[in-house]
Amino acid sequence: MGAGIAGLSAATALAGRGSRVALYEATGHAGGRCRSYHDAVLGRTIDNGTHVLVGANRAAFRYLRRIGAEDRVMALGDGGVPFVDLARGERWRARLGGGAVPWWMLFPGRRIPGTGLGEHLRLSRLFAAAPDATVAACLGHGPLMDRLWRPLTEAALNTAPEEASARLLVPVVRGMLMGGADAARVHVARDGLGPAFIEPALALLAQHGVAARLGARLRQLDVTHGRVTGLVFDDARIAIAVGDAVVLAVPAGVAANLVPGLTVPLAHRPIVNVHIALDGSPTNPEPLVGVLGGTAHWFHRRGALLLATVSAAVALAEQSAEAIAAAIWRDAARALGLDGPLPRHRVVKERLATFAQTPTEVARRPAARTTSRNLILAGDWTATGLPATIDSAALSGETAAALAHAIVSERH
């Protein structure tokens, strides 16, 4: 149930194991919060947001290999991620990674400009963080917070460091800063999210005789003697046979309505994206640029289309689309060398982009197993141990597939 990344990950993993799979999606499209669609204002296909991978996102890359789409994402090179500080007028590259022990922190030339070794050594506090600790409480404030920890936390956890779970940032830091240069390397979808993550998965499922049934909104789970026995839709009821498994890969709020007594994260944080159809070429040709001291957090350019992303955009999401676009265009002019009037654009507010990844909400993430013997949960909001990202969604699907396969195998 659900054809987002988590559902597609589970479905493709199960189909690859030879299981008979049926896939249902409530909306009119697959992909969930990771998709591409045609925008009439811009006259072109756009992504619903910026979703980047790093080499340390192992589950996401396993998913791409499984659907035959690993070549549809491209690495941005080993020169590091360029940053622009609009308030200070400074530019630099963040070069992370280097090995299990981050010796690179000892060398001033490898550290973020303007930061000291003492700030880097605070990292030990993060690994010793209590369950209720926040990122800011562990790592403190200063240039390194402003230039590395805040951008990294907001990008990975979509939550400000002052309230973000310290423990949830640990796998991000361990993977990117201590996993070697390849683990820290940033990857983006070559031709968009749909062609990279969604269309190949649907094509693979079609080869296994699985067609996603779109517009099929699940209204109720029939449960008898601790087992799901039926799926109730608007127009039909589907019986669940003994030995069959149900993977519920739907948003947290939907799952809570379908499964009585299920504890899920309740609060959410928005992401604001602005798509701009460029008339000219930016003087900064980088495909991905981090921004400090402005409104935008990231600029991602693909051809003549520029996408600005602002994570943890609680206040910004309340502003008008016109005000948001104007502020973003001012940042683009200074960061990328663009000029002229604001071109055609589209502002997209994803108000429920991720759950608020605070210690309180992280503690509410449920495990994949449920009290119903044949009902399994999947989604980036489940207890994967990772932030709510594509990597978490893909991992949750793998976990759900393994559990579902075990249930089905018991029948034979």
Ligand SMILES: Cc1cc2nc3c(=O)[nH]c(=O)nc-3n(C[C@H](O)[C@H](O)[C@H](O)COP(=O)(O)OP(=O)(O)OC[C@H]3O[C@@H](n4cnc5c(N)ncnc54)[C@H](O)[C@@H]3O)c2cc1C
Second form
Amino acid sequence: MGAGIAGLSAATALAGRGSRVALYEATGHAGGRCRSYHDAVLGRTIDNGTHVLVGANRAAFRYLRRIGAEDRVMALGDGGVPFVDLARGERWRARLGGGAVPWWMLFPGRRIPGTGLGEHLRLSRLFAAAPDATVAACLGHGPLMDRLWRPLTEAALNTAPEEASARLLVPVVRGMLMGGADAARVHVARDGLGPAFIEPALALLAQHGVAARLGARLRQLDVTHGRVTGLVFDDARIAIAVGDAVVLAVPAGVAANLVPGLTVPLAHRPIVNVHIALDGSPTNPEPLVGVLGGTAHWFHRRGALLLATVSAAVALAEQSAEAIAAAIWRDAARALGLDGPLPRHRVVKERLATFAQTPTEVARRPAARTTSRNLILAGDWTATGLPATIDSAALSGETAAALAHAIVSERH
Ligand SMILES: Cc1cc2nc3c(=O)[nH]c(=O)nc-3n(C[C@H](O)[C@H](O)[C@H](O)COP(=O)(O)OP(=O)(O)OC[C@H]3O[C@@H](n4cnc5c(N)ncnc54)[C@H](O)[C@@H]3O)c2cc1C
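Having looked at the form predicted on its own, could you now put up the form predicted in complex with the ligand?
Below is the whole assembly, all chains and molecules, this chain first.
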């Protein structure tokens, strides 16, 4: 149930193991929070927001390999990611990662400018963080917070470090900063999210004889004696036979309405994206630039389209689209050297981009297994141990597929 990344991950993993799969999606398209669509103002297909992977996102890359789409993402920033601090007028390249022990922190030349060794050593507090500790409480304030931990926390956890769960940043730091050189490398979809993450999955499912049933909104789960026995849609009820399993890969709030007594994260944080058409601009900015001290967090250029991303955009999302676009264009002028009037653009506010990854909400993530023995949960919001990202969604789908396969196998 649900054709976002989690549902597609589960469905493709199950189909690959030879299970008979049916995929139901409420809306008229697959992809959920990770999708491409045609935008009339820009006259082209855009994504609902820039999505980046890093090399350390193992489940996401397994998913891409499974659907045969590894070549649909590309690595950026071979020589590190360029950063601009608009408030201080400084520029540098961040080169992170490179080994299980982050020796690079010891060398001033490898550290981010203006940061000291003492700040880096606070990292040990993150690894010993209590469940209710926040990132800022562990890592403190100072240049390293401003230049590394805040951008990393907001990008990975979509939550400000003052309220973000310290424990949830640990897999990010371990994966990216202490992995090999490739672990920290940023990857983006070459031609958009649909062609990279969604269409190849649907094509693979079609090869297995599975067609996603779009416009099929699950309204109710019938449960009898601790087992799901039926799925109720607007115009049909589908009986669930003994030995069949149901993977519920819908957003947290939808799952909570369908499964009485289920505890899920409730609060969410928005992400704001601004797409700007650079057609005819003589300036060709770098593909990815991190921005500090302005409104934008990241600028990503894909061909003639410039995409600005602002994560944990709680206050910004309340502003008008025009005010947001004007502020972003001012940043683009200073950070990237673009000038002239604001070109054609589209502001996309995703208010429920991810759940708020605070200690309180993280503690509400449920396990994949439920009290109904053939009902399994999937989604970036389930207890994967990872921040709510494509990686988490893909991993949750794999876990759900393994559990569902075990249920189905018991029958035979
Ligand atoms: C703007 C933005 C930027 C992001 N940037 C990044 C990034 O840079 N890197 C990264 O890794 N992640 C990023 N993410 C997060 C990533 O998109 C999500 O983690 C991932 O897409 C979640 O997938 P999911 O399958 O768990 O959930 P969803 O995508 O929410 O999928 C749930 C599906 O269930 C369907 N559904 C709902 N109700 C029903 C029902 N009753 N019956 C049937 N179907 C139903 C929905 O329509 C949807 O298709 C970003 C998200 C946003 C919004």
